[in-house]
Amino acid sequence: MKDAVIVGGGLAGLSAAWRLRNWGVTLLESNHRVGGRIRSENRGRYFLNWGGHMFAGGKTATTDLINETQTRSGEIPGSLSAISMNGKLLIDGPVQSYPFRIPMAMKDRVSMVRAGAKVSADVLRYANAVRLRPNESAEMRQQRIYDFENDRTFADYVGELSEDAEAMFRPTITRSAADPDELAAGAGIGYFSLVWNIGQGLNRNISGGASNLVESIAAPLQDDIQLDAKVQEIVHKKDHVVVRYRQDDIDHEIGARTVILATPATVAHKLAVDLQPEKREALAQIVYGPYVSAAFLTNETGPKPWDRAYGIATPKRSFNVVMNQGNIVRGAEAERQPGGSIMTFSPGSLARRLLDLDDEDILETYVSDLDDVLPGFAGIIEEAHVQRWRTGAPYCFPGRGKLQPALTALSGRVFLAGDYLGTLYTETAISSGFTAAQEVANILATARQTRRHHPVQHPNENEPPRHGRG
């Protein structure tokens, strides 16, 4: 019998079974590859990315895990703040002047002003209301963000926009996958919290593509992975789980002591059949927005506009971001080097538009747009590849921190983890992960422990031994 056995090879699944490497585990990965929204891969001097890429400085789970793995990393050089609209690249300055510095009508700057002072106002209110507090444990803070204004969307707080002032507001709300009608509004202010406070919380990246850190993970742990294998039920038993599932067209069954369940909060719900009754209810509840991305590998020859640039957000676009993954390379050149890296991303309804459409049409799409937003882009494209994340990024709704509490709650032998269960993206999920882990080696420690101090007494053991076969 298995210690552990956890279900899900993305970051989180990955972060508990590194913590656990020295415990006997095995991962169980429905997909080719481990790394599940962590996606990138090399090209030479450059790489190209489709998934998570930006990750948490300082004191944080993700610095441990960084350090563990011994995994080359960096904070971002470039600007996380740039924006391009109506015509006009913006890289430098506060983000507070960029309505009075993009071209729009009168009525959208008084209107983008207007909203603007509101969230302003109120993202310090949200520093206060959501800053670690002595003694304090980083569930009870989570909680306290997810239970910040709560119990409405942000449509419905920041009120009726005009059409200009909407479109520039919307890059940050959406960078969630969720639209302001669908997001709670205190998660859209701790949105522009975190813009606002350049250089706070995820502000690094990982050297050669965040892939490295998956690779840099599952490297020692190659002989507890298996790859294909899609589990279809786990089961408590009295003092075990089952976990059942199928790889090469075979039905397998493996017993653990523990389980770790790092699969989005969908699949969680219907694999777990017995979990208790509060808590699947409340990863039914969990809801995902849909993102579609595509990486570009180009050829420029010299310097551009945007290589100052790492985040540009882009209004009215069929993206709302582009991510310049080149500008990591920029960072560390004494000269400008030939070619580039370019990552757009579309969440939300965006998403929504583009996901049933062929790649070749969804990259004409892009292009289109791209050779606007960065003028001649058209012309340096050698390489272009689109990924579809159809259940993308899980968003806080109204009415998600009510749900915390069911999904925290230990009981039994099968422990969550997953970006759902906080709002920090790939902090969350290496944090969970790590905090399933721990709950499941102080099982199998005190396990160890009993029966060290009271081992089995097998039948007969303490009857003189007999000789021979009589």
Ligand SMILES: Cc1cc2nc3c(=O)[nH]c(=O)nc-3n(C[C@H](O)[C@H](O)[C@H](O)COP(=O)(O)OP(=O)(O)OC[C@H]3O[C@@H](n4cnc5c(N)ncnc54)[C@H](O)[C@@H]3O)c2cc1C
Given for the second form:
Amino acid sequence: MKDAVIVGGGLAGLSAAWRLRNWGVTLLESNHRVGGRIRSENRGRYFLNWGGHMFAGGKTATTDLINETQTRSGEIPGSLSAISMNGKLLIDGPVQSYPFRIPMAMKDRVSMVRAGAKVSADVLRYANAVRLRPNESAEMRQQRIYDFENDRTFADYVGELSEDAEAMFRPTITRSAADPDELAAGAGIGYFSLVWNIGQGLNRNISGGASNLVESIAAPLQDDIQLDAKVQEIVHKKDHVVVRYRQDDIDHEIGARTVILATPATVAHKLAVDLQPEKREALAQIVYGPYVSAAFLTNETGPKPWDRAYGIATPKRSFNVVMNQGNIVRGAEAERQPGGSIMTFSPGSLARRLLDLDDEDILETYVSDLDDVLPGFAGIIEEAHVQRWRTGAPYCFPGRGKLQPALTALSGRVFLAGDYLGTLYTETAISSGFTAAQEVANILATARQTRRHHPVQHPNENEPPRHGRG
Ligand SMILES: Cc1cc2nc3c(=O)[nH]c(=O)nc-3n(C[C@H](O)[C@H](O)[C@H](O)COP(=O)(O)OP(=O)(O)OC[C@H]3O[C@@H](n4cnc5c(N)ncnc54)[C@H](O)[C@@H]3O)c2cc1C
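Would you mind generating the form predicted together with the named molecule now that we have the form predicted alone?
First the chain shown before, then all remaining chains and molecules of the complex.
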């Protein structure tokens, strides 16, 4: 009997496995690699990136994980708020000045400024509402974040916008993987808060690419990780849990005292067949938007106008942002070295337009747009690869706040972890993995004490624990 089976080897499952590394743990991952929505690959001094890449700094679970695993990380160098629109590339300056520096008609400028003033006022209201209060738990604060303006969409909240004003707002909102008419108003306002308080939120990168963090966690756990192991069912028994999975065309069954279920919610609600009905129902209601991303290795020999930018918003393009991954290397070099690495990123409806095209067509569309945004780009491409993420990111839709109590309720031997449990993506994945590991460690420690004191059998050992998120 295993102490714990962890289902899913993304950041949430790996973080849980890391914290439980001194217990008898098996991690089952359906893919041929761990990392889930984290994926980067090394290319000499550069790396290609297709998934999550900006991480939380400061006093966060992410910082703890980075430190504990001795992963090298740094502050993201370069501008996070560049924009390319209507033929103009702006690398820096206050974002509030953009409506006046981007060429656009007066009516668009007026529409933009009017909507900008409304959102600015609500960003302040949001910042106040979500500030951690004395003696408040992280769960209480998370509930308040979900509940902020959670009864209508961002599109309904912001009202009618002119075409250019709408185009300029879109890249920020849609990073969530949702379109303005899908995302809750409060979540949209939260995105502006994140972007306008640049450097306050997700401001760290992993040296050598995000997969280096994944590798640092997984390396010491290698013997406990099973790849290509697709879990099909998780069932509570009287005093343990049975996990059924398929690997190399063979069905397996494994018993465990506890399970941490760290797949996306869309999978979790199907696997955990006997979770509390309200919890299972809440899992089934979580919605993900898609992403398509592409990574380009480039071979330029000298400086480029985009060298100082990390994130360039690109309204009216097939992607909504260009991420200059090469900039991370730029930040550490005394003299501009040849080469670079660029990532494009299409969320929500932009992704839905691309998902079913073949890779060549997606790349052709991307390169044509990239060549406009970064002049001369088509001539410096060394390598290019596409990645489709159908379950790109869970987003906060109107009514999402009401699901949170059921998702985090206490019961059973199956514990949930994953980015859908909060609003901070990689930080939520890691902190939910840590929390689940802590609940499991408590149960395991109690059971071990019980066995020591009552070696034959203690009546309570057969009872499911009364506490724990499951
Ligand atoms: C293009 C892109 C850009 C992003 N950018 C950022 C960013 O800059 N900053 C940020 O914070 N976040 C970002 N994110 C989001 C971030 O990557 C995710 O929030 C985080 O990686 C989710 O981790 P997770 O462990 O919850 O889920 P996942 O990474 O999805 O892990 C779940 C794992 O479960 C496995 N699995 C599924 N079904 C089964 C099964 N039946 N049996 C066994 N295993 C199974 C999957 O294969 C997967 O490995 C981005 C995401 C994408 C796609």
